[in-house]
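One chain is shown next in structure tokens, namely the form predicted on its own.
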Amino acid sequence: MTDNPNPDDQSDKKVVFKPSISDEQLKTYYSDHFDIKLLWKVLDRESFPRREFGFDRTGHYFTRNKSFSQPEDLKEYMSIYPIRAAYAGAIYADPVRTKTKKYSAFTIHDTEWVGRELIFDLDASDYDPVRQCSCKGRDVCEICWGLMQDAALIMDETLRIDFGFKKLQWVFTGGRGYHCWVLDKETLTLNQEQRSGLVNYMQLINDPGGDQRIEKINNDSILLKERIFRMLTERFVLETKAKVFEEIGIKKTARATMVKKIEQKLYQKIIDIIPQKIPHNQFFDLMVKYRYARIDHKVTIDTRRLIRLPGSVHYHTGYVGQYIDNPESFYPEDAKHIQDITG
């Protein structure tokens, strides 16, 4: 969270990505520094031989439908080939394999799907239409990374309180966002329709790259609406540029009053911060549009989806994907970088 109460004067300090990575650095990292044991925080050890994996080996050659009998075999594979991206897929009834000279291919379509962790994806680039800094695409800075922190904070509580999940593991992807792995046993076998229902409860922005239409919250989601007001209002008012508030008729003087109320705690309820003439639903929709979590629903509902492997290197940034205990306070430059690890 920025300490500057005037977002109109903020400069966006971008994360410094150092993506110049050699194939030898990648091989060295996976051979000497990749700890396979860390995978058991999110992957089931017993079903490992029936887990699908996928890899980007050169930037032009992508392969999936690969399984490994032992974790050491996975590590060896990633040490031999210059792996630019590594992904874990679902669990199947049988190990899968690509076609070789000795064996025919046995793909995920030739065997029964058994299970897939419930995973949510947060990506800063999904905020491109409303980011108030100069970042676009893969770029992130202190300003727009706050959107990731807010999204993780509110999603974590929603998943725990509204759905009762207990085993959540947040992962920094190494790039421009987070993955949240929900590891409660009952989530492993959720079908696509059930996963879609979970996303639909939390997904309030349809067509995030287009018209930014806000979904209306029904009575079943009243907890979520109260949570959004409680968790997002202060940061939204303090960190959003004045011109945004003009969309619903809040002029600079009115916004200055709102900032004063927050800084001096001159309110009893969050709702008291909003000017009386502004309908609460308009303020709420504006806050959702600029501050609320934007979830990539395809990642969550697709039971055959590949997801970036924790501990693997993000080739475009050089940062290592890592487990995060407090995503609301984490910043990308706190992560490990392959150049610092391999020298």
Second form
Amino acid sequence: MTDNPNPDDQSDKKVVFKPSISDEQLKTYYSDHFDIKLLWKVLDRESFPRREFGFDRTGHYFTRNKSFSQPEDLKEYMSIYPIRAAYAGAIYADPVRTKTKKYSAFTIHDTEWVGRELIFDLDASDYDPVRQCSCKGRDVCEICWGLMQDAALIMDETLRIDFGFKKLQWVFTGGRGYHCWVLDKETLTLNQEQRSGLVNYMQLINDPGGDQRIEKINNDSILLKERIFRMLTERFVLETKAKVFEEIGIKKTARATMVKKIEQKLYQKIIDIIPQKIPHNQFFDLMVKYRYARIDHKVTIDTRRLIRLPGSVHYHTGYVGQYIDNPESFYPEDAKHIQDITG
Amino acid sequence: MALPAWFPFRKVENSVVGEDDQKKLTKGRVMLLSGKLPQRLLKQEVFETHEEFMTRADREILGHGLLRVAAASDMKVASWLVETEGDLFYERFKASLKTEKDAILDYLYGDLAISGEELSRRLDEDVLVKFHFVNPLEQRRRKLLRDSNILRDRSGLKDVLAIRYTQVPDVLKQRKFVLYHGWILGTTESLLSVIKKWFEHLLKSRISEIGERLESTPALGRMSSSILEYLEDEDTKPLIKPRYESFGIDHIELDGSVEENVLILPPCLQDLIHKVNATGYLTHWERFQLGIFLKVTGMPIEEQLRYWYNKAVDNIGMTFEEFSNRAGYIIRHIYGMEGGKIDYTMPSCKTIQDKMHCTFKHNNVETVSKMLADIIDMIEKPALKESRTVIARKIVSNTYQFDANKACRHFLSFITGDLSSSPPVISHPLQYLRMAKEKGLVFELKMAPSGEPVNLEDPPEDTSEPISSQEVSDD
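Alt. form predicted in complex with the partner chain, vs. the form predicted on its own above:
Below is the whole assembly, all chains and molecules, this chain first.
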């Protein structure tokens, strides 16, 4: 959490990205520093030869429909070609391949889909309409990264408590967000409809880039509702500008009183401060709009989608995508940078 | 746990029925489903002997089984059967004893539905108290009574059911129930509609399974035809009306062949045409869907038989005559020359989404994205390319949200260039075709050297392709 409780008086401390990366640095990173064994944290070893991989090879083209019989072959491929981005796809019944001089193509459409991990994507740029700092698009700073931390925190608990998942692996993408890999065995074969049900349970903001309509939460979803109040109220009150509260008629003085109650740890009293004429659900909706997780549902639902490979370098930032245990306290600057690794 | 006698998926000991009886049994079930017979539970009626009771129950179930066979070759009957059987199931399940309900739930869900008490045991936590299904005092009283063996019949107490989240994706979206450790929790009463929906889903699957066997099992095909004939009787015919089948137009002539018009066809039919061209095989209901479409757009039966003979891969070694006589059953059926001699009309989008093939309901999102990208690639004018890309995003977004009707509406705009702010919702393939015909294609496609539009099914020369934001996580 930031030390400055007054969001109206905050100057952004942007994360500085140092993106100029040479092809040689990329090759060196993948040949000398990329630990292929770390992939087993999220990928199943037995099905590795039937896993699809995709690559953006320096500025030339994007290619998918690639499988490797051994993990060492994948590492070798990434060490030979300068890889701007590496992705893992789904598992299929057979290895896939692109067209070569010797063989015709055998793509993901020619074989049976077997499974794909359940993955959630959080991206700071999806918060553009509500960020309280001056960041836009790919920029992130300590203030808006707090949104990522809150989102991860609330999603982690929802996935563990409401869905009962046990094996969650959070990954910093190297860019502007997090991926959450759910590795419980039963999730591998969930179909699109099941994944859609799951993400829609958690997705409360419709059309995040447009009208941002907030979905109503039925009283039976008591766990989710309670969680939102418990986890988001403090930061929402402390880190959201006064003019946002004015949207629903909460004046500066009332908000200042809310801040005081939070400082005194009297969280339950926050609701009492809301003027009687303002329905409580308006406050709740505002909090959801400004603070709740914005999940890129396409990444979760699409069972054939490619997802950035943990441990690979994010070309636009130079940061290495890495596993993290505590997404609620992680900052991008904590991540390893290719410049520091390769010198 | 024994299933109740009325449960339609229950096995009947002696299921061999003579032709005369088939008609009576079928008609009896139709009357029951249509409310022409009392729908009360069998157990509430008075029977002289247990045998009499079982005979009546068995006859009901045999009637249901025969209707399933008929439904396998007639989607109108299938739609009606699923709807009315679902309604009957709902009423009967609701009125069943706790033990009967348990047996049915066990049959329908197996381990994926358990009692609230069982969930409490598994989680080692009293979920009934936690989520206020019972208060702690009541819970304690129940435990004491059970421990002292006084509480045997639990009737009168609220039954709480837990269903695994994987079985109820729609319910998850609505957040209407408590979700805890991957189980949605509710009283059996509050979950009735959810259970009914799952029953209907299983019934649809069983009808489709029979459909897949129709052509390879001529006796089954004959049986299906004769039951459909019974259903044409004047006292049963008016009763078989699905709720969601209506569209003013039943016939639209195409200017030229289907292949020449492929881009203005509803996307679901485009998919099927591509699929049959590429693989030579469609599933039972897909054949029905394409077959009826070809008929209602003006293809005569002889031409259609020839179409399938040329496309299908399972007719190797068969002469055209042999094919027409044997495997052409479905086509002749579509033209009203088999079974109930019904001249079929095109099914609505609702039926298609339920049983057949809908581009935006049944295709993978990635496949939809690729299809749109391929069409955009074939557009020559940059401005058009740009505007189509915007619409393509909407289509993909609706597909992700499983809102197939909206996605189809945007696809029509994508193809025709009609960018009106509120285009009509598409509910029928012929509605789509009429509008697409009226407006026409908005763009000209790049032509292959042969002069034909590029085949969307052709893989690109080199599978390395420009990066697409639709394919990867953009993080």
